[in-house]
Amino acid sequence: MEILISYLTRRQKGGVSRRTEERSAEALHFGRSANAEVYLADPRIRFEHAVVHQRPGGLFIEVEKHSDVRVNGQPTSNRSVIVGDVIGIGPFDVTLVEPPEGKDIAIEVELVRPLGDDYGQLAARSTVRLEDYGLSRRRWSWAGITGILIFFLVFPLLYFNQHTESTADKTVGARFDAVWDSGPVSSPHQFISDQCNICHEKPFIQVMDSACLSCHAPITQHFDLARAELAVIPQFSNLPATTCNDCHREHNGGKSLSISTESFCTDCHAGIEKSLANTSVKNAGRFDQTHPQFRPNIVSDPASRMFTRVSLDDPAALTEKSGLKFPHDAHLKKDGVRGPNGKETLQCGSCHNLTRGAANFDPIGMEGDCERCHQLVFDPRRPDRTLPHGQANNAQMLIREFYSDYGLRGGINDVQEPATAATRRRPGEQAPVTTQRQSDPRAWADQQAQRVADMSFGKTMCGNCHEVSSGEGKGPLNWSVVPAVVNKAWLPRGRFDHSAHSDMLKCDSCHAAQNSKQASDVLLPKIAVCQNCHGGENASNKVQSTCITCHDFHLPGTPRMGNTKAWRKHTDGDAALRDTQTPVAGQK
């Protein structure tokens, strides 16, 4: 409501002074606080004292408890008033007056009763000045000065000067320094939190690089700046100055210790494109705004381990070449399909393990995962003989070996002459001998061995999951295998936990395996998908998610930090520019 307040004074000689403020409030408060809308300043008068609401009825006042309040005289606790009515707030009297155009309550106060002498006399017989006991104000500062500088200054300083620790074990009992400590360490910190002297080497400094890369030797930069095209550029010459106080801030207690603004990426890679003329980096801005469509790194030569980044956008270019051939449509009927104990439905989490509390899941391997269901038996005769995975040459000299050995001891049915397996024979006694393994062992070994190498590289086994090929010499049968290179990471940049998102998203909610028929197929969701749920900063309907939430600052392959002596040049590109064909072994 809009009040208009009127404060009167009047004047020995008759005439009565007029000062008008103008207030805008829910409520008309009265009392000594320097919040309430009308101030009386007297020490009669409670903190708050009586507060005047506007009601449907009209107006209503409400008295606060002990407090002294009259209504044309009359001692009230909470009634309705009305324009003209007095009412009497200890020494002061309030008039209700009609409220001009514009304004719901007008209101003229006035002092009718001043304290008097009887305050002057009560504070002459009160004793509550240092001076009233013999005692000096100055006296008492310099004394507390010096006792400040005394045990927050000189015996911190002896302390920390004399005292030393070779060691991160942890200190027991209290020492002079710790009255300067301006707040909790992080939780990574939480072990040396009492040993001021690891991190501080020296007074009144603040904590220099040599004490963090004492235990953090291994971090890296973000990029080389022994690039000459870098070199020129004016925000990354500044780089090799920075130090790690610059972007980490520690006693923040539970707070990260990294810098999190957008700011701090987004002022060079805003523009990258314009500053760096050749390079393929992207400029990236805020997340949900003008961050680049994902370019996940897809495997584009299995035999040689190469990766290309390839965006998104391009369907046309996004086929991982893995070396094997997985439809996951195929597995994830949901008739089901055909399993080691009957018919059965899988899932996601059939074959995808994650680990609680871990951000990715664990790597899927022919042992323990595939081989449940897809045996390598290759003589249905021996179900106890299979042939070693991942390992070609060894699976084909292992098959050769297994009708060797039958070539020449027996024991074996011979497929292609009529079976004896009924014959009736005493107990101990080995099958009959076929005419052409009597004549000729090592071809009837040879030839049985072909056979089955035939049918299982080329057809049942080894054919089904992987790219195979067959040719004089590819191996000890003339089969081999093309390398499986299973991609870990699409996106080796950047990180993403699943964990944090396994409890409230399905996985068919970003990963659309239910309609792949082919292991070139890349699962990876666009960054639309994302930024359903992701904002940038400081977003209010959103997650707020910065650069690093996803991206790290110190990049493998770049120069140490703290070592700007010892830049080294790159002869393939910058680690944190280059996006081009990347060997596995380099993915992180």
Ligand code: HEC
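Mind sharing the form predicted in complex with the ligand? What's above is the form predicted alone.
FYI, this one's just the chain on its own, none of its partners or other molecules.
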């Protein structure tokens, strides 16, 4: 018989592709055998699955024993078939179609149940249903969802709405919003751990910067983002839009609340010029390897209170011009110095006081630290009278008044006259009035005042400790003092805590004060001293120190955080941001 076979393949988009074959044979064999006229490549098909013969009465199908064949959906063994019948052979559907001229039989073959569909077929043919046993998946799903909604959404919401103001109720179980708990709150925030709504201001909305800033109001940026070309560092190109949460992970177990890895900082600081072209900041990496030498802030001009940063590796430029004169060595002599009550040996702590709990020493003060030995007595015969410290004008006014008073009223010897028995004053006695003083008391007083001022300012007192000038040509009593600017923090961008080190180290392992002859010496330790003990974050034989061991991130003098709108505007080219910036806090 003459056979026309069309293999149909459905494409994903819905079209059908057709491949036709023509055969002539005794009968039409279906199977996996190579001899079969219709070769069906599928493991579910038998070698010889079924045969269609042409008999006098028409077409007849013979099914191999136990083979899966259905005619129009009905399982079958042997029977006759006609044009229009669909013969299911395993996963294939074979449709008998009207044969064209010259053909005895025409079929279309299509794979309709690809492999992997077995379970579906089995399930479809199974008569056992979960519903029959009360196990309806749908019903259980609904019950589950309703339970979850009630216990984990409705109850917590009701609870939340009733307790938005405060909760003193700490009993677990009664607190339905505890089911949303995602782990303990960090230890610094433990005190609000039962008031979730302080941070989670609105349900279903991420914690916002404003919640953090309600307590941490003054938090600033790290640097003035408006100055930087952030786009060049891909991982920070979005820095203006970062939120507190990006760097501070809450509910993070015992881990630090802040990002603390070295790499977070060195991504920028290993090549700082990439994020800020015209910066003077040096590149910095792991502390004991590529961290730069310290550059303390030192007074370079006391009159205008100017500070300059000078590297400790640049001894020539390392001269602090604080306006003060002070020899450490003269005061630290082993055999002591003269004090009001005889010789005493001074320790560092005689002048430098560490207020309990403070990281740094209090600044030196003339009154507290020096005056008991360096009294501002201007007339040796009146040791009870001292000049006020700190204001050159007031001191000169006092001197002038002091001598005018005596010029008019008497009471003290003319120091120019040799002291005789007759003129030496005894306690409680009025001094005899000299001839000059009688004839022109005002001129005498002026002359005395100038002489004593010249002496006190120029030599014995102020000039000992200060840079002074006599104001020559500007009239009498015109001495002035270059104001002393006592530095408060030489390394303000780093952190150093004396009390954390004072048990381990003597002062002179870091400060060579013993041999310092002048106040202009900078007595700070170089970085190598710290590197003896401090290593990088993974150091094995040193104190493990990451960047934030010694540095703050939110640097003072930079614009405030939480103003992301303004930054975004700026990055779009709006220059208004600069106006919102707080001025850089200079050291005054």
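Residue numbers count along the first chain shown, from 1. Bear in mind that the values here come from a model prediction, so they are computed numbers and not experimental data. So that the term is clear: the rigid core is the largest set of C-alpha atoms that superpose within 1.5 Å between two forms.
Yes/no, R55 Cα shift of 2 Å or more between the two forms with rigid core fixed | The answer is yes; the displacement is at least 2 Å.
Is P100 among the residues whose Cα moves by 2 Å or more between the two forms after superposition of the rigid core?
-> The answer is yes, as the C-alpha of P100 shifts between the two forms by 2 Å or more after core alignment.
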